[in-house]
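First, one chain by itself: the form predicted on its own, in structure tokens.
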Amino acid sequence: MQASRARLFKEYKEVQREKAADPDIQLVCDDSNIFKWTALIKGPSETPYEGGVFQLAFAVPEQYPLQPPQVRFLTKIFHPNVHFKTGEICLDILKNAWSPAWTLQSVCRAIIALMAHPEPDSPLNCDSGNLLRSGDVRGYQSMARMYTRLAAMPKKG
């Protein structure tokens, strides 16, 4: 567990040193607990997430970062790869393939190139998975679009 609090405090001290070199990714720590993070990530551009702003939470096991970070999402986002209801993520880094060699901040920079490329074969929202596999990317597109406006956007007025 020693080993997991320092490898956290490094990333820690890596992430306010360059807040301003990644302005798509905003990652916080709990004050009161080093295994537990947020991140407030944006939609990525020519998407239909452009323009929303996702928060992400994040559990870090004791054994990190010889296991992944459990990661999900907190804001509501129509995308195959990721359970409408729950927030799971299916990303292959977040379970078998993970390396002692990613970071928190890499997980993000993942999450949102799943984003712009999603894997409408290995679904966690079927409806979402079925419409790209049938080709109806403007379907999509739509409700994607929709719920970002919905759940990732401030609200005017």
The other form holds:
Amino acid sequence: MQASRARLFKEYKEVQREKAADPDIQLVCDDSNIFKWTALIKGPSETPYEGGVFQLAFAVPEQYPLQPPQVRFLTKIFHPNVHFKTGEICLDILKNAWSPAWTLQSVCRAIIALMAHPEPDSPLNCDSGNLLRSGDVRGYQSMARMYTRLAAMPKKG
Amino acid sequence: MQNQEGAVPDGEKESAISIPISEFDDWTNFADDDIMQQQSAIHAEEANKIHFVGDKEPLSMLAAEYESGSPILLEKIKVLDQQYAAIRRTRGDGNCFFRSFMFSYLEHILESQDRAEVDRIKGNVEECRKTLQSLGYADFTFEDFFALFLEQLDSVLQGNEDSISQDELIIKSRDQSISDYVVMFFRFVTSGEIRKRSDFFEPFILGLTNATVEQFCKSSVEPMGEESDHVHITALSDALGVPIRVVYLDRSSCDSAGVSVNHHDFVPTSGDHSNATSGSTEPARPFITLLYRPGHYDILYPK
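If the one shown is the form predicted on its own, what is the structure of the form predicted together with its partner chain?
The complete assembly is shown below, putting the previous chain first.
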């Protein structure tokens, strides 16, 4: 408990110091609870998520950093490796490939990389995975772009 | 991952048999978190069976395990019995090599009070810190693990305020918050050494997996619970400058002229581990001896 708090505090300071270094990620700690974080990440360019801003919720366990944070999308997203209803993310480093060498910030970077490079063979969103697996890239991209517009962009007017 | 079948839903930890059938129909309930939770429940169950580091046992206990098993193994255990006094088991949770190494090393320092060795390894630990920094690891990701190992190292030297006894060392080694942190320290050190000398390690890694050196470190060295192979042992031994003897208890046999038990000494290549106390050039016999049975490492005590 003490160890995880100390580690998170170091990450907090690092995030404050490096704020300008990674303009695609805005990581914010809850005012009253250092185990709760949210992040705003920009959809990577040349993907159907470009132009969108996606919100992530982090719940950090007491055994952190020996155990990974739980991360999910709060913003609706159409992506093979993100559960369409719960926002749960299928990413190895959040499960069995986790190690304390990762940080909340580098997890955000890994999630952005996953957005740009979906893994349709281990889908949490089968509709999305099946489109890619059947080679319908256009179908996948238009669905993903539609949800980016609907959920991840400011409403016009 | 491998425990997916029969996943226990959240809050259903006491017995897998009592899962209502209807739960199985609703696969949306089986989120990865539940699977991970079940995995940790299995680990907890395993924890009740054996400590991270067990008690010293005579080798006859090992023989009893194979009573109705392979005659070659029983013969080999007889040979071992002549050379080794005891075995100390470690938990088979994928971290057994590192936990065996940790206990064996700290116990050796506790018994020998070899301050020169402590000073020497501290120098190597500093080198490892620089290695990680030069590889681009942020200090705060590994410094807590380094600090905890150095703390253990100081505590086994007597005469300090927080010096500990053998019994306390065993208690500490069984304390998850200490044991896991020291394991993680070794994993960082091992990963750093492999990546620093990636040209040397690359062919060995290609022989094990299809991964690049960096992928291998990210997926098979740094995560807790990933088992160790000769690559890990070589890297840790080299990085810390500590020789390790591994005795192999497997079913291999060479000829009819009686069985012998193979061993391999991992002798650090880099650095100057030449014996400072005696002038002998012969490499010292490793003070860490581990027993390898396919998939697992325990500690052996020479007679």
